[in-house]
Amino acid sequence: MKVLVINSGSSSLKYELFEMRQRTSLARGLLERIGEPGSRLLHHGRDSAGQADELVREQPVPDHRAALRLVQTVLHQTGAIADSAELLGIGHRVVHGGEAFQQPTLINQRVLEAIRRQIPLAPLHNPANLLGIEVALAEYAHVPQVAVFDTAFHHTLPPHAWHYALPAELYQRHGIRRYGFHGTSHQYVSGRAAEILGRPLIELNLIVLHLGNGASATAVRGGRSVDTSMGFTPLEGLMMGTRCGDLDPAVIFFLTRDAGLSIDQIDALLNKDSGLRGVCGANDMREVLRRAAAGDPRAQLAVEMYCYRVKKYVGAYMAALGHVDAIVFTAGIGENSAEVRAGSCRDLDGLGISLDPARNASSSGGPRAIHSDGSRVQVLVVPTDEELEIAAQTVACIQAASDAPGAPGAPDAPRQPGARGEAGEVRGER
């Protein structure tokens, strides 16, 4: 039971092939510089003896159709896929589902159009995601394909958490509200944390900290997202590699009126030249920590700011949840930086959070507990696997559809922002 996961970017195509009976990865790769000079595919798989094998292809790749065909060729040549009939389905990462999608959805023409209508909410991501879907539909016409949305996990936010204190018509007419992102990662990590703790997810209150170049925090009650740090866009919330995170909105007015910057310049400034990069000139946390250890005051300030922002969200979400069973670190920085984990939990003993220095410093790459024996709140490191989560959701979606013959791939009646369903939750064509 093989599932191919595709994450299509504007000039890249990331993919991973899974055997879902064993939930194991058979092959994965990244094709970069599509439509540009120097296109390069780096493929990781297994040779005929089952040993890890790496393959590099450097050749012109003019567009995404050529990119997918090259990926197909490599998967066939390496024996990962002998025939497309082996594929149970293809799962596609889609960044923004808006209010249209609450769950993974079988792709048909109506779903494509609904995703296209979300482009104003994610102009940098959804067009590339759509392009990958359209190419895959043409190349694998007889394979069921599923869209899995980064925003879907956060559809359970209560209205008081997702509303902004703005005039109501801005939400009703333009959909301005908190959506949240990194949902696939937060969902996967929450489930793995429950397995590690040996308790049903429905019984747990968790704070999941996805700390990578992009970073977000989510409060998870009983497996449902009830608050999250990213908002209308991924710019809000924690300090990140190049994004500023939380900011007084009046700074934008000042930059326009007094610094003479255009809206496009401010957009680039806040998204690409702020965060760690803005404070100390580097956005790779490894480099920032190296420079901080060498005595660079700007790098030291950047690390202190980064950890302080994380700590503030931990405290806020402890208040929102009432009690917390575990704090979970994940993603590149969260999984690998003992310094950031220590800084983010420092002086939180009064909240029942205490790390064990030796456990925290362990270089083990797997899931692990890093709290001290006396800590009331458990602290875990859980590697994320968004691709495996997409594959699992793809299987579940296809199986649910096969169990209910004739079920549509999209909802019956699209609704506009502001349409309300049961229990006061916002319902759309999710």
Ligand code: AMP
Second form
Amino acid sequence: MKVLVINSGSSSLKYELFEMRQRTSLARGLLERIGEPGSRLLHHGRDSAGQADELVREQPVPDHRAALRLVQTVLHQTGAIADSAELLGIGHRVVHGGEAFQQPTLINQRVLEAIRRQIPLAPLHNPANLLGIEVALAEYAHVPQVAVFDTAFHHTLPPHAWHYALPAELYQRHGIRRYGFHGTSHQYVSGRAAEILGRPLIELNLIVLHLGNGASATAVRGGRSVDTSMGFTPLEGLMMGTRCGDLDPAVIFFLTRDAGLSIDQIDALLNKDSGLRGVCGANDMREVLRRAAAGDPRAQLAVEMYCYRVKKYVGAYMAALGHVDAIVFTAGIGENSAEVRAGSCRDLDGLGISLDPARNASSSGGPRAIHSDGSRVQVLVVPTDEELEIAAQTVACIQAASDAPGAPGAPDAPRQPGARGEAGEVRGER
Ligand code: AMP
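Please move on to the form predicted together with the ligand, as the form predicted on its own is already shown.
And the full complex, kicking off with our chain again.
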């Protein structure tokens, strides 16, 4: 029961092949610089003796179709896929599902059109995701394909959390509201945290901190997202590698009127040149921590700011949830930086949160508890695996559709009662 997961970016194609009976990864890779000079595929798989093996292909890859063909060739040549009939399905990561998609969805023409209608909400991501889907549909016409949305996990946000304090018509006419992102990661990590805690997810209140290049915090009650720090776009919320996170919107008026910047320049400034990079010149947390340790005051400030902002969201989500069972750190920084975890939980004993320094410093790569014995709130490190979550949701969606025609996820299923309208339609208040 093999499932291929595809994450198609504007000039890159990331993929992973899973055997879902054992939930194991068979092969994965990243093809970069599609349509540019210097295209390069790095593939990790297994050789004929089952040993981990790596191969690099450097050859011109003019477009996404050529990219997927190269990936297909490598998967076949390395024996990872002998025949495409082995594939139960293909799962595609789609960044923005808007209000139209609240769950993974089997792709058909109608679904493709609905994803296309979300492009104004995610102009950088959805076109690239769509390109990957269209190419895969052409290459694997007989394999069921499922779209898994970054936004879907957050469809359970209550109205008081997803509304902005703006005139109602901005939501109704333009869909301006909080959507939230990193949903597959928050969902996967919540489920794993429940397994580790040995308690049903439905009983747990969690704060999940996804701290990677992009970063977001989510308050999860009983397995449902009830608040999240990213908003209309992934720019809001925590400080990130190159994104500013929360900001007084009046800064934008000032930059336009008084500093003479164009909207495109401000867009680039806030998305690409802010965050850690803006404050200290480096966006990779490892580099920032190195510079801070060497005494660079700007890097020290960047780390202080980063941790302080995480801590503020922890406090806010404790208030939102009322009671918290566990705080969960995940993604590149959350999984690997004891210093950032310590800084984010510093002086929170009054809220029942205290770390054990030795447990926090452990370099084990696996899931682990890092709180002190006396801590009322448990603190966990749980590695995320968005690709595995996409594969699992792909299997569930295909099985639901084949078990019960008309079930949620089936391409021609009727809309569920209470489901919100597709993007592009005039939205009504819920
Ligand atoms: P991700 O987007 O999840 O791949 O995370 C990327 C971020 O994780 C980058 O800022 C990396 O610098 C950071 N990161 C990875 N390993 C470490 C580490 N050992 N210590 C601190 N940050 C790390």
